[in-house]
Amino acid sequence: MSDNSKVRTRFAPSPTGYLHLGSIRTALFCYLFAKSKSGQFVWRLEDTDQERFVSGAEAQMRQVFDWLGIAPDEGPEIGGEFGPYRQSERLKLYQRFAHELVDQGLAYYSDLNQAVIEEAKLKAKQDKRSFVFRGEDFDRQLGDNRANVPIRFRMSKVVGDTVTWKDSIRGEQTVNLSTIEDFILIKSDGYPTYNFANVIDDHLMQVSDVIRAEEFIASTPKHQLLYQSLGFAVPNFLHLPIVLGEDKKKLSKRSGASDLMLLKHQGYLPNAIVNYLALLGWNPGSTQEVFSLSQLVAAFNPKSLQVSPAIYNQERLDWFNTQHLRMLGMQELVEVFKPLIKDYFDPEWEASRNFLSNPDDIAYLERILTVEKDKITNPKQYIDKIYFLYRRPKFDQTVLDRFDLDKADFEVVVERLLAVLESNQDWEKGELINLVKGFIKSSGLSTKFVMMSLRASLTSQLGAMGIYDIMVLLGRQESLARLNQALEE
């Protein structure tokens, strides 16, 4: 890695889709490295692929950065001395450098029809030989200025047989020049290719350390050739291992965890996601697992990055979310749940604008969260679990089937329980425990049957929180009403 005092990293996504977890991990490592060296983290938008442009992708990227707290020092709408930071606004720069290469004989205008190239590829395949496009192999290759004609790099002008470059975690890499085609610098529409534009931008923006996904390793020899041909200083390269989904396939914009903001709407905390992603392919060199962003910056050492693929694991992300939820104070936890509960019950509560702004509502939510605060992993899924605390569920005979309860026995138990509970005005947890345990002992019924009958009557669902906590949260009036409803259905 760079030892210079002026460390600058960049994250340069294309707005052809929403950021997924693998892309954000790359941005995070760029951020951690820059900040660990007191450097700058630059966000650049590589928007030259106009055909695949996705409306709203740039806005989603800004939201992700803001939410996760990995704020770029420079970028679109942020500004900086090396802007503009959208490639579509830098086209004249790319044209200028392309023309310099043409003037030096290192690049040329190529008007060869793509159909001719495809025919040559097919012929090579039939002859069982590899095909590498070189302009000199074809008769019609123009060398003067032409409008709407691609500009290609001329490989025959490169001295030597190989190109060599160094990766900070993979070591020295060497590629034979015979495998590299005359690659396109400027497309026929006047836009640069990724290979050309990113080299120009990294140089002009004084990027010292290029940290990117390993999928760009194959392109790096071309970048190395461009740096050399243009007389640019070569940055340090570090290619991160890919992130595979739980199905062992690569995460992409079209698969697995595609839109990171969906995790926000499910109640995942930004600190938990950052913590999880940082340890997805990096070892802090200690037994510590739970980190804040500032702690990650202090601990980050790129030498501890692994080379093998990292595997995305939902259970592991859930575990980190649980740990960070536990670290929240009650007021912070309430703020996490408020929008989720509102969204969950819309449009039912849409008109009730004062919902959850009422002190009684907040106090009730705090009481619910206090019961199982340390068990919450996914807040949105947790609301599914506690739905019955806000709305009385419909009770029908299918409920008894789910609980494997006989209807006649169930009705007898509930009727007798009602008589005991209705006679008691004290609705504290300790008193309820004594009442129900006393009933079980005197009735001779099994504890499981009584408790399951209570749970079926009060919640209509399996696996909710402790039954006595449920009774206290619902209160005496609502609890008795639900028991009566179970007898009436």
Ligand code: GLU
Second form
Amino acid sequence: MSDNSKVRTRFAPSPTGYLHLGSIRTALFCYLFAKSKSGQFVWRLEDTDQERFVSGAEAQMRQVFDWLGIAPDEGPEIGGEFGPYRQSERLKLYQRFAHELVDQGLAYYSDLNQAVIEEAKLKAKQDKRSFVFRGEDFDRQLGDNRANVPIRFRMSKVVGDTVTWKDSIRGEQTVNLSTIEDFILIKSDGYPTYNFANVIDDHLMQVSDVIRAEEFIASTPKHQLLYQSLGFAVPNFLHLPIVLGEDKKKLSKRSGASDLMLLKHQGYLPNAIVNYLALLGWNPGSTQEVFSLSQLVAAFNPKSLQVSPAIYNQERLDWFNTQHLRMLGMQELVEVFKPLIKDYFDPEWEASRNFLSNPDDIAYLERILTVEKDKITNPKQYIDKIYFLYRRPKFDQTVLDRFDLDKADFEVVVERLLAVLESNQDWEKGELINLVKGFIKSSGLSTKFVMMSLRASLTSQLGAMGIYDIMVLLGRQESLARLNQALEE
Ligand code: GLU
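Now the other one: the form predicted in complex with ligand GLU, given that the block above is the form predicted on its own.
Once more the chain from above appears, this time first in line as the rest of the complex follows.
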């Protein structure tokens, strides 16, 4: 039997879509909370909404946990003492507890048509009265057949006028009972509602701390009433601040920052994402910003969780990614880039070269990455910048326009540069600097013009890395070929 005083948190998503960053942050806080107290982190799948079920969502969740390293101690497929961890596999349990409440008069079967309730609601609105559904207000005789008849909680049996609970970061919360309807516990399809199954499972799974998104505050009074009626001990509650998108709107499963796997394919590191999400609404209480997951566990203190909304900010995520990329050794960095580069180039080209599977390709990638290792923020965008190191770009008039170079002047300078460079067999960086600088001096041309002409011929694009590094990486033969190509245009 497990120790009741132990901290146990749970992440209880519904598989109604893929997890977005806001939910992933909830999972992370549940994990950090539990691990910082040597407790357990439980993953439970709240799959009771058959209509909104998205197949593949559970597998995506598993991928997210694996990739970010926030491994649940218990959960679907993982197992554990309190399973099963999919609510759809626990239906009998909910039925049992619902029947207990019915037997005590605290719940009742109600086959009242939703349309009748909606009509009453509308009427109340027209009469400017408030309306809260209570079964007693409707005269109704239930037939003998209880199959497919929903079970509702009976509010009139609750003693008192208000329900009160304490949120760990928001303090005491009170709600008037007159605002709560006779809510459904078991639906007509025999499945429990979120409210009911959530309470039963948090109790049976011995959850000590319910940590979840702010949007569930509205459901908490109902949960409190269920805890009371079922005679269950009440866990601690902590509602995390909402995460808003850069547009200040709620992050949704569809919004830009939603897809973690997309971030993965752009070369964001799991550590950077974890670090960024942890600081989205939590303050470590020091000036330290860069943390590994284990450092976060050590530093985590729920008292420093903020209550006001947190705003997702891509630039800040990029900053964390840069910091974490810098901490990687060359081999690790190569491993980050390999799949991205493979993805980037078309599969045919890749296959014909057996691309990146041989030591020469790896050595070349290492040489590229060595040049600007500390400046890389977003690996995918970086590949855009260094594309020309893998493939010779097409050279045409548009390149000259982009560089604002006059065709005739450009051709003269490239021709003369070619002559200088061709005469030189040594292709080492220092030597190339001397050669080009010597050429600039003797020709009387401006440094900028010469550099731009070289860059246009070799890369066809503005920016990227230093021109001498580019020449060295391309090598003598390829650099000269590109200069010649620029003349042929
Ligand atoms: N199933 C709810 C969700 O989709 C769980 C909320 C809770 O943690 O209580 O997030």
